[in-house]
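There is one chain below, alone, in structure tokens, taken in the form predicted alone.
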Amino acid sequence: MTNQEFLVRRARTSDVPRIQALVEPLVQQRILLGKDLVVFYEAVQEFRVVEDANGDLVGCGALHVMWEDLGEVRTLAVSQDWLGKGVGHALLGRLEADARELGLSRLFCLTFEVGFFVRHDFVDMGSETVDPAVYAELVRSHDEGVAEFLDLARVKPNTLGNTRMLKRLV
């Protein structure tokens, strides 16, 4: 996906340090958790960056399979220069493609952003839950994505004031 003044792609392993800056402030405000930059690099296959016209990454953000027909958008993060400039409607649009180009129906993200995700047709997941059969898989999942989709215990520490949000994707 181009703008005039930036554009989508799929991330290089090149670009990782430069995700990790990224997504530093926000690590730091508490919005995101912090990841080793091995996690990054284990992940870049997931990720879709933003370059703005000089080749400086300005967002990115990843789509994670949790399940069959369910994945999660992570590490959603837009520089502060380049808020309300479309690069994160941008991005999750990217994400949204790949996700239905890989046959997934919803997606579940964790944000303290909810308006942004409201305007993009996600709504509070509430209590909502999965099929037991699926739940049984799910929770043998070790990825912290996993968990707090499915609401457990071990990381309310880090879902303190986020919303659980979904898209069913048409």
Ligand SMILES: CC(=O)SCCNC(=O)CCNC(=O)[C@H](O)C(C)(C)COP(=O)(O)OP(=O)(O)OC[C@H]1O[C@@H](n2cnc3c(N)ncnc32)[C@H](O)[C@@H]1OP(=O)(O)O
Second form
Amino acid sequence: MTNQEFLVRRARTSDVPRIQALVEPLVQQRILLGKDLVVFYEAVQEFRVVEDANGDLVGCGALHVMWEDLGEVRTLAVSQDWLGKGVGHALLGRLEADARELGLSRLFCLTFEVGFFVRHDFVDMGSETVDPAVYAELVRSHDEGVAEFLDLARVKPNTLGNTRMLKRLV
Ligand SMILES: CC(=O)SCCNC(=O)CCNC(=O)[C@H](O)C(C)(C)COP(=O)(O)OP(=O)(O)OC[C@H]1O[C@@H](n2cnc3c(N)ncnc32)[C@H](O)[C@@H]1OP(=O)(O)O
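Compare with the form predicted alone: the form predicted in complex with this ligand:
Expanding to the full complex; the earlier chain stays at the top.
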């Protein structure tokens, strides 16, 4: 355990059903986008999870690389019983460390939890996007998160009410 209460670790394939179960109530509330199990398995290397002293999975979060310098924090979720106990902070810190290790300098997220991310030095992107040459490359992606980053019209239903936020890693 990294402290007496919980451990942040890399996800394993055996965690995937528990990650989906953790996220499901938030999908029902339209806070997070629903994903099929196969999509979670394909992304398992992107995930960090938090387990409590009983080995129960109480949090998850993922880092998705979009471009040379750019990544996205995805599927950051903490179970109801563990909210406000530093699990989200620990997960985001680990994902940021992963991002630095990969050589990224900017982190994107799309969220309703603006206060939490502001307190972690994310800022509202407004209508900011990227330079035209990079835009032309990114727009070729089939990934929904990239489309959300670019603020494309086809993903407006996903972004409605959410805030596009960015953090520059130093
Ligand atoms: C990119 C995306 O995935 S966007 C989606 C973001 N996720 C969601 O919207 C899903 C729903 N929300 C959640 O699951 C959670 O609210 C999260 C992930 C946003 C935050 O998770 P939490 O574990 O509650 O965060 P954490 O406990 O670190 O911080 C929340 C507050 O708890 C308090 N807190 C932090 N550590 C402790 C602690 N050790 N003891 C008591 N309280 C604490 C602080 O007041 C903190 O406030 P701060 O934001 O000013 O630092």
